[in-house]
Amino acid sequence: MKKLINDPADVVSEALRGIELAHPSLRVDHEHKIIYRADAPVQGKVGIVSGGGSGHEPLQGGYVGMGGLDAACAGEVFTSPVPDQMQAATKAVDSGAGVLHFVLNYTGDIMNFEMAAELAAEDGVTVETVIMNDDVAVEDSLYTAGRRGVAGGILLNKIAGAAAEEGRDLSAVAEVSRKVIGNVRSMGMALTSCTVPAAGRPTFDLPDDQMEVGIGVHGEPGRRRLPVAPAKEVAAMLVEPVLADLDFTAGDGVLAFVNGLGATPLIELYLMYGEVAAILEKAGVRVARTLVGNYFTSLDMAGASVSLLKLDDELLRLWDAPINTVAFRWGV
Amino acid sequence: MKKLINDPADVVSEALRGIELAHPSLRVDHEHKIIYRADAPVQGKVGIVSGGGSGHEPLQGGYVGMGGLDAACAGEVFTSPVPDQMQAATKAVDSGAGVLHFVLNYTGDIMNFEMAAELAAEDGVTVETVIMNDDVAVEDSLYTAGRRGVAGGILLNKIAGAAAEEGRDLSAVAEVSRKVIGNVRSMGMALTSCTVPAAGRPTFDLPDDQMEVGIGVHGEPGRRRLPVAPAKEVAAMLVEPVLADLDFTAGDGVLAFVNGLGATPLIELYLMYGEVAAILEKAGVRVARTLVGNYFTSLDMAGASVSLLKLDDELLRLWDAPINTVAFRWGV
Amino acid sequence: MGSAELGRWLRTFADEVTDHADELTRLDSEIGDADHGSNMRRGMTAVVGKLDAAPDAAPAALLKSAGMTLVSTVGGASGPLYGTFFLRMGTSAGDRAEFDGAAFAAALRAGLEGVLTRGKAQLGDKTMVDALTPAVDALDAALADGASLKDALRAAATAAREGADATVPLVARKGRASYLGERSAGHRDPGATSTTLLLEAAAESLG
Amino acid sequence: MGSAELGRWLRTFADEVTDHADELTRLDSEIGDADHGSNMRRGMTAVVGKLDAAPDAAPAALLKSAGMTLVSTVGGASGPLYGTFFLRMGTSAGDRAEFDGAAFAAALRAGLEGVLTRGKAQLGDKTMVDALTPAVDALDAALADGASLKDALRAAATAAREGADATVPLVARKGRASYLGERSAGHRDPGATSTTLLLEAAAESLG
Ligand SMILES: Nc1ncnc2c1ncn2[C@@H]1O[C@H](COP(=O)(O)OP(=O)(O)O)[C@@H](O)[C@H]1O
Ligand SMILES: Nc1ncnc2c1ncn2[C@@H]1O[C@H](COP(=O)(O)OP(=O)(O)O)[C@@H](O)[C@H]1O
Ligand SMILES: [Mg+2]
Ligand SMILES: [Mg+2]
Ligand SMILES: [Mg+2]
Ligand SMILES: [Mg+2]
């Protein structure tokens, strides 16, 4: 394993130190591994707390700030944070307007946020929870853990953050959040595995001529292993299942999001976006907004995911609203 | 080679297509492979043209826009653009106030920009050229090609772009550009090689327990090959030669810039920044601004570079001035 | 048995988890995200720290503190699940200072119930439940047959291992492995494997 | 010789460059940035396209168009250098339709001068100059000794290859390889190698 780290056990806490030093607009609770916007709690505003395993850059902290999250809880690499973290964050960002929990649909995240919500209730904080499950690679069913939450969570951060900034109340912010979740679908693929620092070796072995399609964001192997294909074909493998799962032709167009998994250069992501845009055009899907870059990575995995969010006036306006975070900044 | 591409020969042109589709604020001349800010030429403003080999994300185009560059010429991967490109860009962005050429100090870039300046002169455009050479890994001497231009060029784009936006004249913008060049120093290292699409295999082989220190940004091997070391030691190897080359304790503090070479996750870059900040503090260097991320990459190389820019009131103000580009956006 | 024995059990489990951390992580890398070994090691190391800090806590307090510690330090799926398991054992311990076999079996069953409510998994979903359920059943049965606690725990450990072995051919329906669909078959479930270590530690250090 | 022979020379060089593109890129990956082969192939392929488009251009026009095409399609260091080389050859050709040995040698020397002015490299800096200089000198010397153009070009090609071989032990002082300092020693210079192909193509197709 080749990484710019010290003791693998300290990766998360040492990265948090760097984030705090690099971004005066953020406050870090090192004991609980929580990244706060410096001015939290914001009076009268619904608080938004997210959290998840570390290793997904720009880290949860990249979306903390005005127009985004109030707090992000960083778990160990690829391990959901613990209830104490969410409890502390929930208490800290509640200004009385209540707190919304953003959870990606993984068993661990669900259970830890569930326990945190139980504890927060004892603290007298009203908590609502929304669960992102946008990954069309996973078949949904009552008897399984359901679909994973992947890159769509980034779009949720932005749009719900803007809604909260507008001063909407808890149920209204939760409502628009559920609308985003209902309107977004994603699909990803990997050219290489990632290497978890504590594990020290790649999570899975992938021959030089193979790729994993329908990949998770924690190095879980994908649904299928296929021969490596040209970008044009890979784009089709990602976009088609997304289009098949929801009608994106209706409405006011889509936000098209090509996300990098960490080690794939931007030049390839833009090339991929060119292919995605061509497929969408053929499918009669109008692109109203575009996002291309490494916004929800899996450590050093090479690969990409495509997400489509069906827009309407409200979502479009909230997407365009000002935001001031490490990862997204516009209008200020 | 595993990449999300089609024919390796088309990587640059296909990526440009994606960039144009993703960013309405940019205009792309596909014949000449030039990325323009959509409103160029800006009346009365000095034009700024940069260019270089592709493969350095967020591509030259990432710094094109209000408060940044007017045009960026994209060469083949790691190959400087040709004079025709710079000639066309220079003509297109000149509003009569003259055009400044930003060149990174590589023989190819120097010669191609030189020829372009000769051609632009024949077109009746006044051109000034500034050459970035911030890499302390290379010994400077009259008899060699001199120091390479590396990540410091990004800081130049921002600061000179702001000066031009203020309406300063050509010589004034060139003057502040030379101040930046005089005040910035960089040093980089790599954990892995990168793979040039057309070459199809890693530029150099690096054993699992070795790293290259004093690396170039085109996969040129570094000055020394050393055993892999903890981040704390790597940070020292990068910061110390930078501090040894210029006194950064004087003045109004520094801009500290930890740059990723492409495949190194942000979590490692922030961890590295924590180490860099600790060393600077010990050395009595005050950090006034920080930049951490993949701002000048080498395709899919894993590694990082550290740049320090000595600030004064003027540079600080120009750094903070509004900018609206793909890579940097604030104040608007 | 009392706090001393329970403490020995947890310490033995901690040693087992540490010795097998790489194996557990490797299993998790095949159908999960390569962290079960480091998760459990991190958690049980913290539990041992708590034991050292409060050596003479009563059984209920000891078990609850172990549960809280796991919840607070592990995260992931295994944190809440193992945490709930020990919390419920603690509740079932009530204020008794000593356990007989029946009381210990009842506590284990309470822990299992906790895991089922928290995780909503059923037998055959390819989770730790597939090791824990047969183990608790085997313990009850052996005690009912009048076996000594030691022998009964041995039977429970064997049942746990058999249950974990039986997860290999299964297609996961809960947890991260479920995302693999058919591809999850042919691999041993990491959580069922760590649960086997828990029962083996009991057989070794209790009764 | 006239345009026909010059065209043959350029086409032969283009073939050589294409056949050796991987080798040139490999050499460049050792002390440069792994693109010299693809750069030269891209450029010479374009030159051949221009030749096909304007089959009966006069020598000066033909050489200048080759130079302009290389400048416009190659980039990097080799684009301006090889481009300037052919541009200067074209200028030196003036309006003559036919070259004798002396005139061709004079044109090559003019090209060399162009490379020196553009690149400011000196003999021994580990660049294409280390192959081109001895080649041009050898051509002059052989012609002065009354050798046939064919033999003189063979001597030039041999001198170029020896010059390229001699770059192996050198520490580069110009170009990308200079960044390696001492580490640049022990590797053959890519540009000197492609220049050898240029001279070998001349020996094969001219005189
Ligand atoms: N719903 C569930 N019910 C019971 N056990 C579960 C459930 N989901 C997962 N597990 C167990 O948790 C184990 C994985 O634990 P771990 O890897 O530490 O957490 P994570 O999957 O969050 O990384 C699985 O092997 C499985 O035995
Ligand atoms: N200043 C110079 N003068 C003469 N030749 C040079 C000079 N700099 C570089 N070269 C030649 O150019 C070759 C490299 O060409 P190429 O790889 O195509 O360009 P780049 O180095 O820009 O990638 C070197 O091997 C060397 O022979
Ligand atoms: Mg996990
Ligand atoms: Mg090059
Ligand atoms: Mg796991
Ligand atoms: Mg080269």
Given for the second form:
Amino acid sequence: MKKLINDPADVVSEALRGIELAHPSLRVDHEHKIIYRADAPVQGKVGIVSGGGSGHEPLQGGYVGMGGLDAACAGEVFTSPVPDQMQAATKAVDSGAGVLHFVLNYTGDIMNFEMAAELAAEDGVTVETVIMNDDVAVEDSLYTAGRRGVAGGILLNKIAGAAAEEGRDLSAVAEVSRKVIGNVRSMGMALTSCTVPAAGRPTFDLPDDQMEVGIGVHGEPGRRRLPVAPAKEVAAMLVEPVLADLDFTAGDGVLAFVNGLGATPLIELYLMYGEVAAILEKAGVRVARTLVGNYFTSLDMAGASVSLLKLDDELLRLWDAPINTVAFRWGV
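Okay, that one was the form predicted together with the partner chain. Can I see the form predicted on its own too?
What follows is just the one chain, with no partners and no other molecules.
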């Protein structure tokens, strides 16, 4: 294992120290491993809290800030945050307008956020929860009941953050959040495994001449293992199941998102986007907005995912609204 770390046990806490030093617009609660926007709680605004295992950076802390999340709870690598973290974050961002929890659909995350919501309710905080479950690759797995939450959650963070910034109430922000989840579908693939620092070895074995199609962001098995194929064929393997799951030809176009899993360079991601765009054009799907880059990673895994978000006037306007976070910054 070759990594720029000190002690594997300290990776998350030391990374959080670096985040705080690098970004004065954020503040970090090191005891609870929570990243906050510096001005939270914002008076009169619905608070938005998300979180999950570390190792997916810039998710979730990279989306904390004006127009995004109010707080992100950092679990250990690929491990859900604990309820105490989520409860602390929920109380800290509540200004009286209530708090929205965004939870990736993994069993541990769901259970811990449910417990945190119950604890917050005892503290007098009104909480609503939105489950992110955009992965079309598998319906159920060892880690989930229903579909997994993957890169589509990035788009949710942005759009819901803009709605909250407008001053919408809790039910209205939850409503637009659920519209996003209903309109987004994703699928990914991997060329290599990732290596969790504490383990010191690859999470799973993937021969050099094979790829995993439909893989989960923690290395969970996908739909099938196949010989490595050209990018054009890989793009079709990812896009066609997404198009088969939801009609993307109607509405005001789509946001097409090609996401890298950590070790795939931009030259390959942009090449992939070219193939994705060609498939969408042939299918009669109009691309209104694009996003290409490493936004929801899996440590050092080589691979990519494709997400499509069906847009309407409201979602398009909220996507274009100003945001100032580590990962997204425009309109400010």
